[in-house]
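Quick heads-up: it's one chain on its own, the form predicted alone, in structure tokens.
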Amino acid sequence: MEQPTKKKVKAPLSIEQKIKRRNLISFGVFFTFGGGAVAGWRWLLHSPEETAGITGGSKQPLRRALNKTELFFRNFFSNNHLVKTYDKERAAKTVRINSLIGIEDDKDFDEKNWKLEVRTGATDSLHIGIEEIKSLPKTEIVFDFKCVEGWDQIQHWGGVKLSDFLSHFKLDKLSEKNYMGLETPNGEYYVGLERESVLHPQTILAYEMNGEQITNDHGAPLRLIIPVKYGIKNLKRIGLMSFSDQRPKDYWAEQGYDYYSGL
């Protein structure tokens, strides 16, 4: 009768030989992802540029990617959604200036002779002085200023709820439509937002820095705070006003920056 063979039982690993096996694996993996990484960044690198438009600069991939994201954002935007807010002794005394965009031109703007033009259709058009504004309940709000530069800086700004002043001027049709348009006097900077950010509860329109009128670097005499976006979105020295259901022209989307721009 045959003898069953003995199965050979394998000697343990040393700890040398289970370091030398995990790094061994470990490199695998590396590579493995690694080499992925870079052959995606190649096709991304290599796929087509967008059609130039509304938007323009970023890879076709890139820009749905984009697009994506900011409808998966806007189905889930609430105006429960606050950004923190600060004691008014923790806002700089010092505001950083970051661009000049759109009044640069204006060292010497003069607010006497400055109108908001709102444009209520196609031929017809609100304008509406700055007194005019002031007069309004003022709202103030202090909160974290980010810039898709990196830098932040905690900010003190009074105004007018953009919401009130649309219920104000009767405007509540017009901001039902699906974006608001703003540009400066010149027309050489200009943004889209979305409905949702314009009615956020703290969205204002502001005239006034640390308790004291804007200056005209900072956008005097009435400029957009926009809390729920980055600093590029905050456009200074308003001059026209517009209501539309497709996207507006907007100057850094134009150069291949995300439209939505929300935090």
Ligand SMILES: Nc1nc2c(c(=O)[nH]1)N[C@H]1C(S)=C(S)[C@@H](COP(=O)(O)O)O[C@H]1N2
Contents of the next structure:
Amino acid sequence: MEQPTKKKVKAPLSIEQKIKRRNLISFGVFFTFGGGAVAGWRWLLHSPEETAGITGGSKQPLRRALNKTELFFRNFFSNNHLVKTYDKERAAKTVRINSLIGIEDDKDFDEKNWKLEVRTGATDSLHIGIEEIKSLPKTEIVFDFKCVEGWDQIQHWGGVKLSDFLSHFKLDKLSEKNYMGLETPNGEYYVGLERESVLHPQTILAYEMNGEQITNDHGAPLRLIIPVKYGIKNLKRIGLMSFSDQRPKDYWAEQGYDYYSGL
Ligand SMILES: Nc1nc2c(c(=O)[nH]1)N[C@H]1C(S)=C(S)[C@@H](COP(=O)(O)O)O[C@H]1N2
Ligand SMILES: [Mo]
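Please supply the corresponding structure for the form predicted together with the ligand (the preceding block corresponds to the form predicted alone).
Starting with the chain above, the whole complex follows.
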């Protein structure tokens, strides 16, 4: 005779049991993810610091992540991606003045004797006057200037395309190097720029703002306008231009800002 098989009927869980079980699950989740986070944090903490230099001090895995994002944007923007432009009427009449490093403290600066020094070799330089620069074809741009401090403003600038300037002065070969470095005449403010942005069609050496001479506070007699970058890279009052395959020193990168500072 067959015995009827005993069915194991699970008694429904009591409320207390349910709560207990849920707590167990949450604890499990907490320990798994929490533990993972701690392990990840320790991994980051114990990973070697990047060697001395411009981004020195940041942990290598973080730097690698930054480099990945940077690479993505560099590829994205190198394809002649153009920054949005506006009608002149939209440009601010009162243009913001942000910071004046290398300008306000330069008591020796004399606009009459200013020349742009372009370092062409270890001991060679070109010295180019403002009139020579103004004799080159002029371009104008109206775009939204953005500062990392959180403001932006539509501004109108005029000058010579940096790429036109470079070919006019036979600097094409030099500008094939990976970077351009720019400095104020007293060397107190300086930036490094990678080639794609230097040669970008909207990058200009500006000597006009709203159709008039740039004022001292905005970088007279010549400043950089590089719309694919945040304000920090738009160096006012250029004194020296140089080229290199290694990253030139950069004022804000030394303070921990992103070297690339692209938009
Ligand atoms: N020489 C020099 N250039 C500079 C700066 C500076 O302090 N000194 N500040 C930068 C920053 S942070 C910004 S936002 C822009 C501001 O330019 P503006 O004062 O013409 O608005 O200039 C950039 N170029
Ligand atoms: Mo800025």
